[in-house]
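In the block that follows, a single chain appears as C-alpha cells, in the form predicted alone.
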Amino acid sequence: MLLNPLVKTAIPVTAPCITPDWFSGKSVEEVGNLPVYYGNKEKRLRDVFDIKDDGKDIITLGSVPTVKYIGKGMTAGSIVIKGDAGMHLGAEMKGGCITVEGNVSDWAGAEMKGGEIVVAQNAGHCLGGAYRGSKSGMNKGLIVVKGNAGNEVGGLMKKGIIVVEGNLGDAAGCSMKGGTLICYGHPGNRLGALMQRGSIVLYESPALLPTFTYDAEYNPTWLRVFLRELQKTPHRIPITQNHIEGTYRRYNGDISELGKGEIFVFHE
C-alpha cells in the first residue's frame, strides 16, 4: 500500500491503524475506512491520505512528521517512511520492521517488545523508553539510529538493543534494568543515572557520575560475540575489527541503586 498525505499541516494525526496487522486482507476501500484522529476530530484514513494499492505487502508512506503511533503494536510486516515520522513510532511493537529515511520524533520504540526500527537520520527524546508510570521500557528488539538521539534514550530498558551512531542526549540509560545501549558519538550528561543492570558500550570518553566505579580493562568475551552478530545485520553498523578485538574499560554502577550495571568504554 502507498499512503501519501493529502495536506501538509501542523495538526497532529493519531493513526495507530497504520500497521500491516490492520491492513492485512483489506481492500483499498476498507483501508480508507479505518479510523484516525485529526486533532480532536475523528476522521477516516482516506480523509488525510491518498491510498493506492501497489501490489506489495510493504506499507510505504511519504514524509509524515505530524502522524503519531504509526506501527503501534505491530507484530509482522514492513513499514517504510520516505521522510520524517511523528511521535510514538513503533510503540509497543512486537515484530516486523519499520524503516524511516528521515528523522523520527519522541517516544519511538517506546516499550517495544520485538521487531526492528531503523532511522536514517536523528531520533527524538525517550527512544526505546518507558511511558511515565510504567515499570519497564523496551523489552526486546533492535533500534538503530544513524544520527543523533535525544534525552532519556533507553530509560527503564529491560532487554533489547539500541545503537546510536551519533551523539546521545542527557540521561541515556537512566534506570536501565537490562539490555544493551551502544553509542558511537558523544554521550550526554548523567549517563546511566539510577542504572540497575544492563550494559552501555561507548566509543568516546564520557563524563561519568561519581556513583560509577572503575573495575578493569579487558576484552569482554560476550561483547566480542555480540558485535560479530550485529555485524551480520543489514544495517551497516560501523563495527570494526578493532572494536571486536580491542580492550574496554569497565565501570560498575549506579551504586546508589543495585549497582550491577556496566559501562564499557573502548580504549585504543
Second form
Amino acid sequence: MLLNPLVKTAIPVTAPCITPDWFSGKSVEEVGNLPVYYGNKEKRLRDVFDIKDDGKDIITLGSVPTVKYIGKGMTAGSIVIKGDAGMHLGAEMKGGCITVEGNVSDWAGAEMKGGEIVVAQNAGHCLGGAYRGSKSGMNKGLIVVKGNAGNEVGGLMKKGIIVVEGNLGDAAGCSMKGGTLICYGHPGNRLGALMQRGSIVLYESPALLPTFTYDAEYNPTWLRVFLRELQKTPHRIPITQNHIEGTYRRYNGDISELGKGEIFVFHE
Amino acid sequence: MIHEDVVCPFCGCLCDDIAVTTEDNMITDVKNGCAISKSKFMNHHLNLLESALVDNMKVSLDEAVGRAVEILTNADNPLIYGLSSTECEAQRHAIHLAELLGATIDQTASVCHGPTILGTQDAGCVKCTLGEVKNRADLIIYWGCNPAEAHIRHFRRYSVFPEGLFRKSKKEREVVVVDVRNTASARIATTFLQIAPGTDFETISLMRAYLKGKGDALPDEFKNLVERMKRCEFGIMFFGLGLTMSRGKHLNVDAALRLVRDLNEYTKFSITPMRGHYNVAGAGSTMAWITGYPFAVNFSMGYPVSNPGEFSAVDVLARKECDAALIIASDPVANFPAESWKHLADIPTIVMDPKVSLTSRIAKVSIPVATAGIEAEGTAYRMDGIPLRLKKVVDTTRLSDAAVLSRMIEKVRA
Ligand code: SF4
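Now that you have shown the form predicted alone, what about the form predicted together with its partner chain?
After this comes the whole thing, all chains and molecules, with the earlier chain placed first.
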C-alpha cells in the first residue's frame, strides 16, 4: 500500500490505524475508510492520504512529520517511511519492522515490546522510553538510529537494544532497569541517572555522574557474543573486530539507587 | 469598611490574614500584607482592559464572547492556556470548555513546576501542611529558592520566625539555604551552602548515596548536612525554580523527592515546592480531579490524554500545532520563548484578563474580567495543597472568569 499525505499543515494527525495488522486483507476502499483524527476532527484515512495499492504487503508512506502513532502496537509486517515520521512511531509495537529514511520525532518505540525500528537520520526525545507515570519503557525489540538522538533515550527501559550511532542528549538510560544501550557518538550529560540495572556501552569517553564507580578493565564475554550477534543484523552497525576483542572500562552505578547498572567505555 | 482575614491573591503563600479597608468601593488601605500584596490590592484598578475588543475595536461583551466562540469552534486544534492566576471554579469551566471543543488545555505549571509534577509521578512525594512546618519543623532547608524576595512572608508565617506549638522562635529552628548564589534568603539562614550552577542533581544523588553508606565523594559540609537531616525531629525541604528549571529539570526534583523519601527511614521529613502564582497548585488539583492529569491535557479524541512535551503549551506553540488560542489570566507573550509566543501573534488569540498585558496587545479578541480575589470570590489552593476561600472586597460591573467561561460554554452548546 502506498500512502502520500494530502495535507501540509502543522495540525497533528493521529493515525494509530496505519499498521500492517489493520491494513491486512483490506482493499484500498476499506483502508481509506479507517478512522483518523486531524486535530480534533474525526476523518477517514482517505481524507488525509492519497492511497494506492502497489500490490505489496509493505506499507510505504511519504514524509509524515505530523502524523502520530504510525505502527502503534503492530505485531508483524513492515512499514517504510520515505522521509520524516511524527511522534510515537511504533509505540507499544510487538513485532515487525519500521524503517524511517529521514528523522523521527519524540517517543519513537516508546514502551515497545518487540520488533525493529531503524532510523536513517536523527531521533527525538524519549526514544524507546516510558510514558509519564509508567513503570517501564522499552521491553524487548531493537532500535537503530544512524544519526543523533534527543534526551532521555531508553528512560526506564526494561529489556531490548537501542543503538545510536551519533550523539545522545541528556540523561540517556535514566532510571534504566535492564536492556542494552549502545552509543558510538558523544554520550551526553547525566548518562544513566538513577539507573538500577542494565548496560550502556560507549565508544567515546563520557563525563560520568559521581554516583558511578570504576570497577575494572576487561573484555566482557557477554559483550563479545552480543556484538557478534548484532553484526549479523542487516543494519550495518559500525562494529569492528577491535570492538569485539578490545577491552572496556566498567563503571557501576547509580549507587544512589540499586547500583546494579553498568557502563562500559571502550578502551582499546 | 474593613474586611478582615482576606486571602492575598498573589503568590503561593496565600496569606489569609490580610486586612483590607475600602471606602466608596475603593481600596484605601491594606494591612499585614507584604509590599507585593499591598501593590496588588492598591493598584488593581490601574492599567485595566477597559472594554471588550475585537481587532482592537470596542465591542459589547456579548459580541466579544460570540466572536471568541466562533474562533474556537472553527479551529481544528485550539489551545487553552493560563489558569494559575484565577480561581478553581473558573478553572473547572475552562476544562469543561476544553472538553466540549476537543482542545488542548495546559496551565502555567508547565513552565515552572511542571518538572515537580513529573518528579512526583516518578517518585511520589512526602507532604505536610505549612501548619505542621510552623508547629513542628526543627530543620528547614530551602533549596534553589529565594523566599525573602519571591515569597516574602514565607519565613514569617510558616517556617523561620512564627511561634508554633513545639517550636517557639528562630532559636529552636535550624535554617539551611542551598543555592548557587548568596541570596537575601541565604543571609537569614543559619547555614548557607553554595553549590556550582547545574550540579543540584549530582549533589542530591551523592547525598542519597552517602545515606546508603556509599557517597564518599560528597563534600564534607554536605555530609554534615545529611547527618543533621538524619538527626532532626521534623525536617522540611522547600525547593524552587533553582531545581525545576535548571538543567536536568524533573530529574533534579526526582532526586530530591527520593532523598526525602529515603530520610523517612530515619526521621520525619517532608518536601514542598515553592509554588509561584497563587492558584497554580489549584490549577493542578482541579485538572487532576476532573481529567485525571494535572497539566498538558488534550481532548481532541473526546477523552483526556496527557503528555507533557507533546501537549504542553510552549511545545504546541513552538511546533505551530494550534490554530487558535484562549489565554486565561496569564501573559505568555511576556514569558514564553520567542519561537512560541510568535505563533500566538500569527493565529487568532483570545485573552481573558483584568489588565492590559503584552498578550492582550497581540490578541484578536480581548475580554475584560473581574480580578479574582479582589472583585470576585472563589477558591484557591496554597502551595501545600490547602484550599482557601478568596474574598470579594470591591464591586465591579465586569463578569468573573467563571461567568465569562460559562457564557462561552452555553454558546458552544447552543
Ligand atoms: S507573601 Fe505572597 S501571599 Fe503573602 S502577602 Fe506577600 S504576596 Fe501575598
